[in-house]
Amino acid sequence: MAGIVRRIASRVLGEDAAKKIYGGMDVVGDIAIIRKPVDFNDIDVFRRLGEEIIRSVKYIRSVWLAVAPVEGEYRLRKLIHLAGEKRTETIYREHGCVFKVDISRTYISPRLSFEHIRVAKLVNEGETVINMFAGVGLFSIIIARHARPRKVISIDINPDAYRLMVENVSLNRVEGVVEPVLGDALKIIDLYRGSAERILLPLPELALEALPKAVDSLRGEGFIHVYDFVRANDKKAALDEASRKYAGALEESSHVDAFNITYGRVVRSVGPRRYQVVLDIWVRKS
């Protein structure tokens, strides 16, 4: 898809302008979302691009422009309709699962596709997993379908994400495994102290704050998967910085007897010298 968009953008905008939006597009189901560069303000240019995408890519039915970064408690972004059908709901498929999503009311990133299946393959049979920031349920449902957990507690504060998560649990027939929970994960997690072998923290803005709660929720020892944003000059420096940050937090905790960062990778670049990093951290409680 990226190559097609690159050719369309070069043809419509010219090579210099097109370079500014390379890699800045996500496809969710049959909807394309283009991220607007900060210094690129001519919306009509993007409308021409959107119309050409609709003409050239038959499975894209709607094109939207994200004019602001993801923000707010519900992690939403401001969108402008560019071309095609004026709708924000679609069906998104990933790893053999099907998800009903709404790009205007919930957050979804296809760029986490590799992480969804990577984490699912790490889950051992019989584990209880807690996903503290579940959205419409991608991590949770893919884990339920590709592993054999006992339970996946799937928490989100956004009522629209919760509503769609409930639908998606039914669509994927994992009602007996994934348990959708509506509310503030930083508060609700207290109900699950000492109950899980694996905790997911896929919300970078709250990952560090949620870390102590995640430790408390472990049954005795287990894994915490942390996703965070890090500013650094390159990918190696980003990984080093994230590791220092979370190692420091765990070393200061009186509830941690031992820990080991067993894996880390840069998931993606999210801006100039800004990266999203994942760390898999084994923790044994004191």
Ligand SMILES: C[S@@+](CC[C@H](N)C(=O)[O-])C[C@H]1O[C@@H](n2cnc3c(N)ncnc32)[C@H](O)[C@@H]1O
Second form
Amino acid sequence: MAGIVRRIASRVLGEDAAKKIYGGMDVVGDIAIIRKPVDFNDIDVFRRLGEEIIRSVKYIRSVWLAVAPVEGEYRLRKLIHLAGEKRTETIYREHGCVFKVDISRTYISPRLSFEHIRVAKLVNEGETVINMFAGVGLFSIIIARHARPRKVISIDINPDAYRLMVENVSLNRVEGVVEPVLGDALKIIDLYRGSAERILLPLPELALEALPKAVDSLRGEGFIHVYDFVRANDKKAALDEASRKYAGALEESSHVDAFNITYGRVVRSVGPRRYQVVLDIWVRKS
Ligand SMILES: C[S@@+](CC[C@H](N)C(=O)[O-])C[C@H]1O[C@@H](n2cnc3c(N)ncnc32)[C@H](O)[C@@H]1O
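Next, give the form predicted in complex with this ligand, keeping in mind that what was shown is the form predicted on its own.
Then the entire complex follows, led off by the chain already shown.
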């Protein structure tokens, strides 16, 4: 797929422009999303590229241009239709699970695929997991299908994400394990104080703010997975910076008896000297 698109992009846009497009394309089900480089404003050129993709790649039915980065409370992208069917809903498959998604109304990124299965493999039998920023349920449902949790409380504030999460729970037959909840996780989490072994914070913009609430919702000790953006000169420095930030916050908390950052990795690069980082943090409450 990547090779074909790269060849089409080189033919339509020229080699230099094609290089910029290449790293910025996602395929979600049968929809391709091209990220517009900031210095490229001729939409007609992208339409030609979209039409070529539809002609040459049989399983792509719809092509969209993301004209701005993911933004706002619901983490959505502004999209312009380029070619093929004018449709934003599709079926996305990951790790043997099936997800109904809407690329314009809900957050969805295939770039988190490795993280979804990595975290699922860490979950022990009988755990209660709380996913505070669940989107359409990818982490939660993949955990329910690949591990044996007792419960996965799966919260999102976006009504469209909640609606699709409910559908995805039944599509993947994990009713009774994954419990979709609609609302502000920073408030709802208070209902789950002292109840979970593992908390997921997959929203960089709120992860640090959510951290004390995540600690409170642990039963005694457990793991918190934080996703955050950090500025740094390289990947090693990015991990050091994220570790400093979260260690600092946990050291200051009177609710934390002990903690250990057991793992960290750079999930992806999100701009010049800007990285998305995940930390797995074991915490024991005081
Ligand atoms: C980066 S996305 C989550 C991605 C998802 N975990 C996945 O793997 O596909 C962040 C989600 O947090 C939701 N969100 C933002 N603020 C929230 C809040 N205060 N409470 C609950 N959900 C929130 C957004 O609607 C969005 O769906």
